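In the block that follows, a single chain appears as structure tokens, in the form predicted alone.
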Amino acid sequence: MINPIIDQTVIERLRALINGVQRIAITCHKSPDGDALGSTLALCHVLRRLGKDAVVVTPDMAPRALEFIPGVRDIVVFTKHEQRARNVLSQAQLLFCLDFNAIKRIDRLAELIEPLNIKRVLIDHHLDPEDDFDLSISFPEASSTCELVFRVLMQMGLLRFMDRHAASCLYVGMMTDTGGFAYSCDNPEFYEIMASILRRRIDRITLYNKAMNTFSADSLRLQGYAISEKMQLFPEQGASLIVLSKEELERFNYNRGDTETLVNKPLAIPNIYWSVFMREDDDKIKVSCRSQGDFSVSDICARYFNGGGHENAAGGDFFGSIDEAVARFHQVLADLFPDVNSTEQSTQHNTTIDNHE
């Protein structure tokens, strides 16, 4: 049995908001991932089946690796079709904000949304949502925003409008935001929700393989290089670090999404229980962290990298050089493990691996 976790008064307020409008816009955070795309598109599919004029507007392009998600080609991308995005938002009577907890997460779209005199509905599973929304459905303990969209539809009695396309979107989001069902999915109700999704006869195997097991040749070469040449291990702290510069990314014809699962790879090594990946962007260093067990990388990202997230999956931004970002990582090690010399340890461990080989 899937328990209703959203207060029924919130559900009824949401029902009234939807019933009272025709034109609805749906948006998500910058650099949308599987959960952001899956949740927005699933909701869009259902709203359209209800007869609403629903449109998904994203701050920027979806990763090429996720273009198979049903409805991606119908998205209005602000960086590609700015005027159309402006038109959609200016005509919208209701705005859904999915998979982000603060307006700043939508980049330049915030400039268009903040002046709008329409209701904003938040559906999200990140910590500490801001008070920029008229109605908030926020459950950080949920596996994904896609799970919350399913729960909203269930409590509103709208699951009959969840067709194969909407179910496929939710499946991709729940799958990718749990690392292929590896973390953040211990609640048995997660699998009851998944069973309901599978009853819509989605092509589970194809969706899984496209999301988790499909890479370009350049992406595979980049990941191989990162693991063989750039991975540093700190076994006494149970940590790993991979850092890729813009030059290295360009060498392998990097496209956004090519390193999506790279941060998870070192966790396959025995006794490595948290992993950090740093990627140099134009104006910052993107930081991704993953962990196992009760080791919280969310706290690390919030304190050291201007970010946050979930206990086992988090991220942030570092504004500075790669060398400064790496120095910040070593500061994390020094703060958390003051009795261990991380630099010497990493060198000794690499030597041990070479000798073993």
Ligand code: 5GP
Contents of the next structure:
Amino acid sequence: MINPIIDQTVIERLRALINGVQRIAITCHKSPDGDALGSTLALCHVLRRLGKDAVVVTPDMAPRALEFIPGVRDIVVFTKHEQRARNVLSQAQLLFCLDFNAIKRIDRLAELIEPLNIKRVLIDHHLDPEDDFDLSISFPEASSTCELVFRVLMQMGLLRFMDRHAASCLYVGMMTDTGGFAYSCDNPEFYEIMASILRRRIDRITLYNKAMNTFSADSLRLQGYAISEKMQLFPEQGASLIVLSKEELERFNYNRGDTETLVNKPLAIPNIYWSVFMREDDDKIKVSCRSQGDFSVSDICARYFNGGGHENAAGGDFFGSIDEAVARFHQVLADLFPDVNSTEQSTQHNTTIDNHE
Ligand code: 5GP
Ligand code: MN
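What would the structure be for the form predicted together with this ligand, given that what you showed me was the form predicted alone?
Below: every chain and molecule of the assembly, starting with the one above.
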């Protein structure tokens, strides 16, 4: 049985909000991932089937690797269709905020949303949500926002509107946010929800392969290079660090999403239980962290990298040079493991390599 974990008064308030409007906008965090795209597109699809004018507006583009998710092409992308995004938002009568907990996670879209005099509904599973929302459905213990969208639809009695298209979207988010059913999916209800999704006859294997196991040749080569040449291990502290400079990314024709799962790879090594990946961006260093067990990387990202996230999957931004970001990582090691001499095990590799051969 799938327990109705959302307070029924919240569900009834949500029903009243939806019934009272026609035009609904749905948004998610910048650099949308499988859960952000899956949850917004599934909800949008169901709302359209209910006769609403629902539109997904994202702060920026979906990575090419996720363009297979049904409905991605209908998204109004702020960085690409700024005027359309402005029009949709200015005409919206209700706004859904999915898969983020703080308005700054939607980048410049925040400026557009701030002056709007419409109700905001949060559906999210990140820790410590802001209280900027009129209705908040926040469950950090949930596997994904897609799981929560399913639960909302179930408790509203709307599952009959969850067709194959919406179910495929939810499947992608529940799969990608659990690392392909590896973590954050201990709750047996997760699989009961999955059973309901599978009954919609989704093309599960194709979705799995596209989401979890499809990389361009450049992306595979970049990941191989990163692991072979750039992975530093700190066994005494159970840590791994991979840093890729812009020059290195360009050498492998980097596209957004190409390094999406790289940060997980060092966790395959016994006794490495937390992993940090730093990628040099135009104006900052993007930091990604993963961990196993009760070692929380969301605290590290919040304290040292202007970010946050979940206990086992978090991220943030570092404003400074690569060397300064690496120094910040060593600061983390020194603070968390004051008694350990923080030398790495493997041979140190430079951030730039010679063009030998
Ligand atoms: P990823 O490493 O895949 O970029 O992000 C993993 C998780 O960390 C995301 O689901 C999100 O919860 C969180 N996260 C990533 N980047 C940031 C950030 O800049 N700020 C905050 N608050 N959370 C982030
Ligand atoms: Mn998520």
